[in-house]
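In the form predicted alone, a lone chain appears below as structure tokens.
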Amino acid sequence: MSTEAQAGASPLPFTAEVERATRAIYERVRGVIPEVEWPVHAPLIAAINELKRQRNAVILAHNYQTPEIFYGVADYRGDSLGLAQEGARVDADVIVLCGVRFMAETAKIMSPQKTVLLPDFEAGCSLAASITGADVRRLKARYPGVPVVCYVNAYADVRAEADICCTSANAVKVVESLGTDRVIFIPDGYLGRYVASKTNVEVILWEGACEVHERFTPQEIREYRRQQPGVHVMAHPECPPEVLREADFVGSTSGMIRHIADARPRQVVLITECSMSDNVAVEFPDVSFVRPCNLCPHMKRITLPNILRSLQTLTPAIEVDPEVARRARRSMERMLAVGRSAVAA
């Protein structure tokens, strides 16, 4: 049966051939996906992996995707910028971005000649939606000459108005690289406050927020510690300052993973989107993960069925206005140049 014909069947059959094709994948994720669920996931995984070979496609999955996507069909995994950089390097005609729309825009900006698919075009982001390019122009008019630092969790028209982009991992370094007394930092107010606490540069904030990270409270963390004495608390800097003060480690998603690899804490709670705990647990089976479950409703719009459908139809395809993309790429390249100069030093 063709992949197209299979997509019309519900559910796809869990055959002996599918079981053989996905056995190694399940052995890797059996600690985070119940065995009873695998006959539902496995036929979709097998169909997607076959179709992406036919399409000369790669699948990029963000750290917040569910394990059946992250380990079942993704060719590359990581944070949004890392995925876009990897997508630009690979020899593929099609990129399927398993994340949210600003990430797909980043992939298109970095790989304009490739078809970039987002399996659900409604996979947005509360943080990215908090600001527009027009808002940035008004900020620049209010603070003439003050450089704009834009967290990459923003849409292309916003990045096009910025002087330089940053990630949560390099935000402090980027701000200090400008050599100015103050900067405008957009769009995440909580990340901006974290940056301000780490530098003498005055940080003018835009009060955007991630709806996942802003929901965490210090009381929750204290309760984790009460229930699990000795638990190592790791928080993303998109969380409110009072939450970060309760944490043992603050860092980006990639920083959290490196810290676990280096420190090997016995028991960990990651104060971030809950699918990341499942994905990291696969890599560190000797570490016990307490799983807070603040789900990102936008990330969870990406599913195995709509990944398959996206590959079949080559839709929804992401487009970015060429002039907007050119200007957004400039701000991102300036950020990457800061990283290269730091390595060279």
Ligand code: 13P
The other form holds:
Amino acid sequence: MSTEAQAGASPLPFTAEVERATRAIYERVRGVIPEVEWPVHAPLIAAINELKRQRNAVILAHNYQTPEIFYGVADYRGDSLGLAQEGARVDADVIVLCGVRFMAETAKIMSPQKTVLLPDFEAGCSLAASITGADVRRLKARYPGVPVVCYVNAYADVRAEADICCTSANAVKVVESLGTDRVIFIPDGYLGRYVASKTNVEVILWEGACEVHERFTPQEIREYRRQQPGVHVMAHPECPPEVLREADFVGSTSGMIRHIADARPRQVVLITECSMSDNVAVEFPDVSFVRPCNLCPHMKRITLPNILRSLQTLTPAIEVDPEVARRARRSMERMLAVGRSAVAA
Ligand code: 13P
Ligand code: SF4
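Structure of the form predicted together with the ligand, please, following the form predicted alone?
And the full complex, kicking off with our chain again.
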């Protein structure tokens, strides 16, 4: 198959060769991707996997990517912490980040010598957009000596101003690792409140919010419980506190997956982005998923056609100013030294 084909211009043909090359992938995802869609996805998947080999590229995909990306072309799948760890140790010339821009910046910060591609440069994040480096400098001037903990859902110049980064998988552990009475926590106000509820450290908040998780309500969780008695409710800590109070488990995306593997609930509702349930359902066919749906418009900008185009053209490539990257890397490395919490957040 020619990998030079213009994805999106005319559909790539679903040949017998493509069908054979992608059959095992389809068998895995058939529960979440209708058979009529496979002739559209399969030629793109085959072309991407071929070009990936030619370019010595690896594809890192966040848990919110659609199943055809997640299971079709990704070499590594995970939460923000897992993608950061993998970005630091990956052995390849090119990294394609299937996620959003702050995640691609993480890969570039951790591996500056590599080409890091984000298939759609506009894949942003409401949390990352809520704060600038100048905002952090003002906070530091207002609270001198108080360390700044930065959730990685922030751009490189913001992370460069922080003392240490965290993800939802290790936020409490990171805050407690500092050994101080107070921390400034940016940019997610809800995650900051959740951390404050789990520690004696005083948390000074920045009121950024995830546009996906802030929309969930406690009323809708009560309604799921009414409709499906016994359903196990798992929520991401980017949700408002009144939503988290209704949940049986709170954790990062990968924390939720590990919890399902351990607890094996019969029926689950994941209070998070839509694609999570599809991806997790593939791994746990015996668990049934009630699917509330809040889409992340930024995550959904990444598609098979733009991944193929990105590998063909080696654009858009992420650049981070070397001095900003050096300072942001220090905050990231401090976080990686702390690691993941035993129980998610
Ligand atoms: P985690 O996968 O780290 O839990 O992050 C969730 C999220 O919203 C990332 O954008
Ligand atoms: Fe940002 Fe929320 Fe989308 Fe994650 S789900 S990228 S936090 S807007």
